[in-house]
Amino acid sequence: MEKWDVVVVGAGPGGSYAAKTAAEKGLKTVFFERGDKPGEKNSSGAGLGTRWWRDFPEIMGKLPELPSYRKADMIVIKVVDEENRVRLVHGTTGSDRDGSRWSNSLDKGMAGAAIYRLDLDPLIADMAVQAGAELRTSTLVSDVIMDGGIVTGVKTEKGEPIAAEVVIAADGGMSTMARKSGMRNRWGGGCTLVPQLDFGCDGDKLDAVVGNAEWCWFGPFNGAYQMNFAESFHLGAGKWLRPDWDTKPTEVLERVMEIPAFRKFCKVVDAEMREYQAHFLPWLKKPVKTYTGGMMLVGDAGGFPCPLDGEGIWHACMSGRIAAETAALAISKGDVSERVLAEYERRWKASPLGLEHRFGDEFVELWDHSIFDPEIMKGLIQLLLEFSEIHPFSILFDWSDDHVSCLNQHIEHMFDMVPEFSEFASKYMSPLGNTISPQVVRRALLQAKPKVPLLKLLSDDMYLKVLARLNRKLAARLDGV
């Protein structure tokens, strides 16, 4: 039986990056891909955000060479009402103002790329091979080998046994390795089936319409994202997959495709639908158990996708890197037991990957009672539109009455709507206040202090104590109303 230090199951981004890291650590590494080559998964593309420059600059630097690459420096959100009218368009601030972003600047904001998995996956797999890992394609790993409750290797579909000191499972949300090892039989709630429609189009016309932007569509339907590539784009959506889910995946997208603005966009860029795609995604509040004796789970197999937006590729590569580093540590100790591999969970929880899930409960609850509830969204969209009306340009160009009257009418209408959503805000928005660092609040309050001359007489500590006392009194008064 052949023997390896590390066997990686799956050559998606997480598996390939785990193989790359393990090989760079000097471990004898092999990774398996069931397709003819990495990137054949039924999933057209991905968006890679700003933090990829911080964590994986060697990948980002190579993306402009790939055929499907489109630079992204902002997200444009299109808010649609019940009549399918686009009522609000809002763009995030890009951070590539002076061109420095694409040379590894770490400014805040949106500056990344859209790329097809057919381009991205082979790129990372090639990096792993160049680092010394061996890639075997057209090979389905179908079982694990266990000894005394510890995973000691894997078996291919043909029954070939392959021994390993450590197995890293990167075989997706329906992970065979997790099930065969007894780590779990199925996921709990919170998973989704993500439908996508892939369109080809005229690249020059797409440049003229979208530029370096990705789009999102929000309205009284399940929120949808539009990823734009060099000469194509895809439209995708998701919602929690529950036993009572009575929506066909295609129906989620059909609602967006009925929007006149989307239909006009398709006509302008000469869009032609090429493929329907769907893939299972564990969209959880927090990852479940991610390790056992002799094996660790990375990416979708471990339940790592972001609980707020479902992004999973950065999470796969981060968990793959940490798993490989943990494998190197365990192998150096000559102990790959569950007790030692618990270091994997300690490390990912202490990393930016763990911080992503710190408020997973709050994020999931917010989605569950907003974007994924079309009835609630009808009211929330109207409230959002009312808020959007109160800005200088809107008031300046509202000539229905004198400007002061217009301003007051907008504010009055907004306040009429607020009570209806007070329960929503207290249940699902207030908990997100815990995401704000106390240090950030303290700094903001202290920066505001010099602007009020009388407050200069108070020390900083006394000033903060007075504010805290006033806040408690105000809260008590509001509770009594």
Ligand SMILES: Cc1cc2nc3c(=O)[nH]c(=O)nc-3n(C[C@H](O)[C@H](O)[C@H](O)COP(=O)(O)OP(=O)(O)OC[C@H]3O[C@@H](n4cnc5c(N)ncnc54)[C@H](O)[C@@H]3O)c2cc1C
The other form holds:
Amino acid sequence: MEKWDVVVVGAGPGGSYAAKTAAEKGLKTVFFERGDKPGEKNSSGAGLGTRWWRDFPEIMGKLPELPSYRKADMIVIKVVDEENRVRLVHGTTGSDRDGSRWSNSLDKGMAGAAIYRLDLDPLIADMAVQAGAELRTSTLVSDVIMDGGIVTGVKTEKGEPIAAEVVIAADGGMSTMARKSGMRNRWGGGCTLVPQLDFGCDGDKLDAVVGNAEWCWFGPFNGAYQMNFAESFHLGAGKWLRPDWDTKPTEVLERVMEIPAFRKFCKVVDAEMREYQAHFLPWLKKPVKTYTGGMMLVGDAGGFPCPLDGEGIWHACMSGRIAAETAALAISKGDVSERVLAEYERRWKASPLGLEHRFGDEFVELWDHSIFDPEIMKGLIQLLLEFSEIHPFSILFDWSDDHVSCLNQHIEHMFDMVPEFSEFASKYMSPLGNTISPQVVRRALLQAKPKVPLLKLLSDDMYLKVLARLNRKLAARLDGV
Ligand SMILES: Cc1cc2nc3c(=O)[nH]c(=O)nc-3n(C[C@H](O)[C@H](O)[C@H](O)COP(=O)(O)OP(=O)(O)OC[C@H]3O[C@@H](n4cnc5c(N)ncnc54)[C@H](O)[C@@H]3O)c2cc1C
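Alternate state requested, the form predicted together with the named molecule (shown: the form predicted alone):
Below is the whole assembly, all chains and molecules, this chain first.
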């Protein structure tokens, strides 16, 4: 039987990055992909934020050479009111920044990229091959081989057995490897289906209208992302897969397509809808179980996507890297038991990946009380508009760092702006702030003074009411902090 140090299942970002790292460590590595080429089976477009420059500069540096690449310096949030009128809130910009200036530190701002998976996945897979890993495409891995409760290899669809010291399962959210090894059956809630429309358009016109920006549409109806590429864009939205789901996934997208400004945008850039895609995504509070004897799960297979926004490609590459490093350690010790592979979980928990999941409960709670509830969404829209009035260039939508750090900054800002100003802020954001960062809440409450812009937005009568309420709440809250 063929024998490898490391067998990786799946050549998505997680699998390819794991194969690259394992090969660079001198391990004899093979990785399998069921598609004819990496990326072929993956529908997501990839929005890659600033932290990519810190963690994967070798990938970011190569992206501009690829056909679908669009630089992303800004996130433009289109806030739509109940009459379908659009208001803008935008994030910080950094058009003169490039990777070399971003690689060593994470400054504020946005310096990311948007790229098709058909470009991104082969790029990372090629890097793994360059490092010495062997890629086998058009090969579906259908089973694991087990010996005494330890995974010792895999079997391809054709029944071919492949032995391994360590298996790294990077076979996506539906992971056959996780199920066949008995690590889990179904996810048991907290997953999403992401419907997405792919539009082709005129690249020059898109340059003129969107520049280097990603767009989001937020309205009382829900929220949707618009990811812009060289000559195309995606409109997509996710929602928990739950029995009480009473709207079809496509209904959110249809609602955005009714907004006059979106229709006008499509006309101006000569947009033509090309494809409807829908893809499963685990969107959990935190990963459940990520290792067993002889095997580790990375990326979507391990349930790693960010609990705040469902972003998962950075998480796949980070977990792939950590899994391969742990495999090298276990193989060097001659012990790949569950006890030794527990090091994988210790390492990812101690990394920025772990930080992302430390507040998974709170992030999921925030979504549960916002975007998926139309009534609360109205409150969120109000809050966004208030922020834009008070502080148009705030870092509110700056996703340059780990999401928990960003959310922390957002909360700090919110308290600077007097939390009681918005019902949504005091009801849903303040408890979140108390959990994530009690010091910030305490400091902000101690310093909270109504700011001049309040006067601009509220009638005198309303302003006095807010002040009276603020004073009462401040006194009560400070007792409890
Ligand atoms: C519509 C949509 C939009 C998204 N947008 C973004 C975004 O903008 N930014 C972001 O960071 N994240 C985004 N995500 C999340 C992101 O796509 C995933 O988190 C990420 O792709 C996970 O990478 P992975 O390598 O773990 O798994 P995958 O990308 O799912 O790759 C798994 C690979 O394994 C192969 N495979 C599966 N089973 C087998 C088998 N049995 N044998 C052999 N090969 C197999 C598959 O063909 C695939 O190539 C989005 C997700 C969706 C659904």
